[in-house]
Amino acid sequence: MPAVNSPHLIKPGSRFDIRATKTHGDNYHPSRKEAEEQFEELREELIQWQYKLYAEQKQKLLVVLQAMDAGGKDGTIRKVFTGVNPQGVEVTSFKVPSKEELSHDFLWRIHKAAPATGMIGVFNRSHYEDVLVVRVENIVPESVWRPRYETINHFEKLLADAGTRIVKFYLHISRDEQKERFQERLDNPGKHWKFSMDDLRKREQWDDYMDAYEDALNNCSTNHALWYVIPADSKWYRNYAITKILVETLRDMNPDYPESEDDLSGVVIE
């Protein structure tokens, strides 16, 4: 499948320095009000997009979010999303899984949210968690995760000899601003229900996380499911960047509305 040209993308074989990539936006883009005024021409060049992908009923795109915590996932699926149809878009977010979900292989419960035809799936977390929570705190050993890389190929090979074009977005913030976001968390009482002292211990893994995160982009972006590290930082870019990728994904996908199964052409209406 082919790559949309981003600053952010990570190309197959190449080598990702997470500990080096910039996490602002000003590194990228001059103009906030620009991109904000850029975003929202995308954004509604989006919603046209979906309503033809949805009207087709051909093609499939899955998208595919991973952050820390207080990365900004919820904030980009309500930001790039708005005003898109809701019945062409599903959201799945992978909490801790279930009894169940461990009574089957890891993919089991991926699999039954792979989006189908002429929808637009997304991801908010993924299969991607059991090689980044399983490894930081130890879970299930090495011998276990490890060879998780190749079977998450795989597995997303499969999805795109379906139809179905994939595109990963890593959200990146730094130590700083997620502390800025906790911190406001705490200070907002209308947020407290999204923040977890569990949060905190996994702060302290900052730098096993990063090298998980590091380990999981280079070693699972594909051809066939391109990874993109978004500088998240600040919101505004984020919202920008992951918008004009998705819009110039879909421009390749090139969905149309399918042609009346009758002739309409002596249609008259009373």
Second form
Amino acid sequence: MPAVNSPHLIKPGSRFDIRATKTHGDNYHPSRKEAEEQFEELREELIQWQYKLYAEQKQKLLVVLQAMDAGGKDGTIRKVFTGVNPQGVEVTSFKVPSKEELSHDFLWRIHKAAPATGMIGVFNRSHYEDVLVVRVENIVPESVWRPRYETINHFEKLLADAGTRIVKFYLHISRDEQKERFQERLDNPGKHWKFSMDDLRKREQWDDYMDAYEDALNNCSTNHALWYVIPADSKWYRNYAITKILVETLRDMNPDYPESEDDLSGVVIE
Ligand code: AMP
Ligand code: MG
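If the one shown is the form predicted alone, what is the structure of the form predicted in complex with ligand AMP?
The complete assembly is shown below, putting the previous chain first.
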């Protein structure tokens, strides 16, 4: 059974329809102001939990972020993890694979970046690119990408069996919202570095990407590695919803400070 329930959870075995799923937070929270206040409280709690997770050195948490371009992956990492102890969080951004990475299986670079005990690992893009961009761009034939859903489920089970809690977020934005964010990047020289012509090409394939996302999320939301679809047109709701799920996951993991290895009773410091 899923440890953390949420209106955004894809229940294993259910059929999620990406085009019928809302992208705006107003549909899920009555008040932006309240959500922003709740987000601040949740963020404080996240910081406390992470401190305990790191001290305990028994469990690990993997957070996977996937989205279309301008979907808000970078912003989510900046907003949600501000204030956590950097020593206990490792963010990995997966780019176009290098020659060396391509000469191995697609999970090789992913497995190396999986969080160690006590850590929160954040994936900015992930092994899912290998059934998303790779599928849409025909980088490999279907006979190669199709079996990857099953391989991914097995791989994530391996991580889960090794004490990793896995939480996967798809930041769901509308095509209109993407247009606005691209325009903002074009209008602001400080954001040009975030824009590439490749982004426009991918935008033209929006429908193919939606099909690929829908399949990936339906095939790979398992009890040991659930997918959540976060309405992400409104950043205030996105930050609130993601932090809430992370905090509830950590409450369930319930890490605690370990005892000292020494008997500290009666210690007097001269
Ligand atoms: P960005 O996240 O904007 O820095 O861009 C990274 C780019 O790398 C995106 O266009 C991804 O689609 C691409 N990418 C990431 N992983 C893979 C992969 N396994 N195969 C092909 N392209 C990838
Ligand atoms: Mg980009």
